[in-house]
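Next up is one chain by itself, shown in structure tokens, the form predicted alone.
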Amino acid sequence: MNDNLASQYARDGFVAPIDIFSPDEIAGILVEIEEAEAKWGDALQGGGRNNAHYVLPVLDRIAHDPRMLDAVEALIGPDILVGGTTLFIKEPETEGFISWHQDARYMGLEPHNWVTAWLAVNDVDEENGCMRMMPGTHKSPLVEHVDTFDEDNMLTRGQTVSAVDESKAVPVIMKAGQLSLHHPRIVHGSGPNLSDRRRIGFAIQSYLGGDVEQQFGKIWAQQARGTKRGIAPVAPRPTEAMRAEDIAFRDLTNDELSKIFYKDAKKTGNW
């Protein structure tokens, strides 16, 4: 199994779908997320969805689940850190999309021994805006992006890779509880949610190998497996939902991450 993951990842730059959570498990996770949304409202909207694993134990448990880590270890080795996360939610019949981009373009994490994990909390397909991958693009160096600041673009700067041959794109269709793993250099994006269903995904951006270091700015990370770490500041794990001290820490990490994302930008967006 792990050999297959590694070979597909090396060839295509992504692996999906990977079975992680059972239907009952993911249904329970969805209930916890929706209950948190109902209880804390605006605190889990917009920027509050970034690094929400610092304030919601359900998301922290996902990021540290041994089944998730087993899949990641096959790709980046036994030393694994949990970096940032994002709760990606596309509401029904909305225009929000994610343009063609590479995760590594603005993150400043070197070497590229890290991987982004994307867990489908409910079913994702082309109608409700699943990810689309450009296989093999991870084998080339980083390419130039254009900052568009498009109001419907869910990326910080609306960063976009130009001249993408969309006929070669592969949709990442997954059932709830399945996982996608993709390389930091692969060109990928997603369309709007044209369906009458919410599209909920939880992304660990990213799982970092122990040799990965931040080249500019400051990020925190949790030690998920192994001992080696290139990222020095250690992030705490939440013991209950939405504690004041955890919210303050999440907000601090988001402020620092915003500085990384907008480095050298002509303006800032609504991240």
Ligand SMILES: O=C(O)CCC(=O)C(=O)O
The other form holds:
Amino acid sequence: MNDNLASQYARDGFVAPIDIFSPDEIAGILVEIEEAEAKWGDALQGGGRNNAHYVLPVLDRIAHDPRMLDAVEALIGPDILVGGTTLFIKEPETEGFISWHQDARYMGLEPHNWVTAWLAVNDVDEENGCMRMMPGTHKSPLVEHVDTFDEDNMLTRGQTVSAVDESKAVPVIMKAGQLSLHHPRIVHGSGPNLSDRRRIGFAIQSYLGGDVEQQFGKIWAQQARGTKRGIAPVAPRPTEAMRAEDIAFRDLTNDELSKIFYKDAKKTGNW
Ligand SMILES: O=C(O)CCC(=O)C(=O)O
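Same protein, different state: after the form predicted alone, show the form predicted together with the ligand.
In what comes next, the whole complex appears, and the chain from above leads the way.
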């Protein structure tokens, strides 16, 4: 299976769907996430969806689950760090979309021995705004992005690759509990949620190989496997939900991340 993952990833720049959590397990995860949202409201909205694995053990457990790490190891090797996460939630019948972009464009993480893992927490399809991938685009270098600051664009600066031939896009349709893995340079995006269902994705953005270094700004990372690390600052792991010190740490890392995302931008956006 691991050879297949690696060869598909090399060919297409993404692999999906990969079975990770059973229907019972992911149903339990969904309950935990929705209970946390109900209990802590604003603290898990907006910017609070970035790096929520620092404050919610359920998300920390997902990011460090051996089955997730086995799939990631097949692509980036045995030294694996968790560099950050995002809860990508699209509420029913909402306009939020994600424009065509390459993850590596603004992150400053080199070399590109890192991978974004996107776990479907509920079923995702074209109607509720699943991700769409442009296969093979990871083989080209980074391309120019235009900052649109579109208010419905869920990317920080609305960064967009123009001239994408959408007829070649592949929808990443997955059942709850399945995972996709995508390359830092693949062009991808997603449309709005036209359905009456939530669309909940938990992205580990990203898993970093032990040789990956940050070229500007500051990020923290947890060692998930192996010992080698190119990112020195060590991030703690939460032992209970929403402890004050964990929230303070998450907010600090999010402020620093925001500086990375907005480097050289003319203004800041809504996300
Ligand atoms: O959730 C989405 O639709 C897109 C997420 C994304 O761009 C990413 O995980 O790199």
